[in-house]
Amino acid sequence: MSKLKHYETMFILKPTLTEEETKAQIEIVKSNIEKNGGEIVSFDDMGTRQLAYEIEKNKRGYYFVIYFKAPANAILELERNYRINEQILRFIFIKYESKKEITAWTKMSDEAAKKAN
């Protein structure tokens, strides 16, 4: 087994889902991590947010941040499912490889941990 790198992935969803519909895109978010040989250590739902600019007509939308361990040939897979998703408006993957980087996606890791709690 190849050695677990450490990851932080957001991704934006519509605003339009419903809170359910919302609630199980997550699910297969994090499934799909979990299906590639990854370990979700914590995970921070920052709610609806204005965008920047507009994303395919919409003004709005649901931010969600999830980090993670996983090996590095994981991640070409989960971008494929990020881009197969047409429910998800924006993504983007953040490895952390030197010891300050690491460092400093474990505080940012248990500060989402105990936001969730």
Contents of the next structure:
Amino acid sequence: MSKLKHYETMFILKPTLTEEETKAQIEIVKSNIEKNGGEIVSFDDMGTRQLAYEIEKNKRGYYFVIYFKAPANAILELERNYRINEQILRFIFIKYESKKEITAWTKMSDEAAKKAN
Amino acid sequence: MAEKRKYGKKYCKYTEMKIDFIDYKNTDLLKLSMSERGKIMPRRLTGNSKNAQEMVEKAIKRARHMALVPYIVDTKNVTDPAHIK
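Counterpart to the form predicted alone, namely the form predicted together with its partner chain:
Every chain and every other molecule in the complex is listed next, the one we just looked at coming first.
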């Protein structure tokens, strides 16, 4: 059993999807994280917003952030899944490692959890 | 004969606000260290501390990748500026 590390992932979905389709896409991502031995701590739904520049001729995008813990070797598999998915315009993984970063991570995820409730 | 300073003393805005981690999602914080064209301002102009500058650089680069802040503001596209939400 490898040790779980603190991660954050953000991705942009296409704005052309319907509400149900976006929900389905988010569920797919979440289930992928859980399948690879990660546990989701909280998530932040930022909704559709204007992109700073066009990506694949889209001017808007649906932003979604997930705070989770996962073993380090799961990230590669998660990245592969993101790349296959055509509905995802952009994604990012951020690792929080040092003490200072982890306190920032817990603070942000607490805020996100509060916002969701 | 020290010349009189033309501007007030520079200070680090992030240290003053007691921020010890700069999040890339918080674009208001990032804009303090960006020029109007979207460039990262050097430390000699903003007066940021070394620690804060390193964090803000990283955060701006991440935010650019996620299309939260522009790489460059295009003045030719005046009809559709990037910073208006």
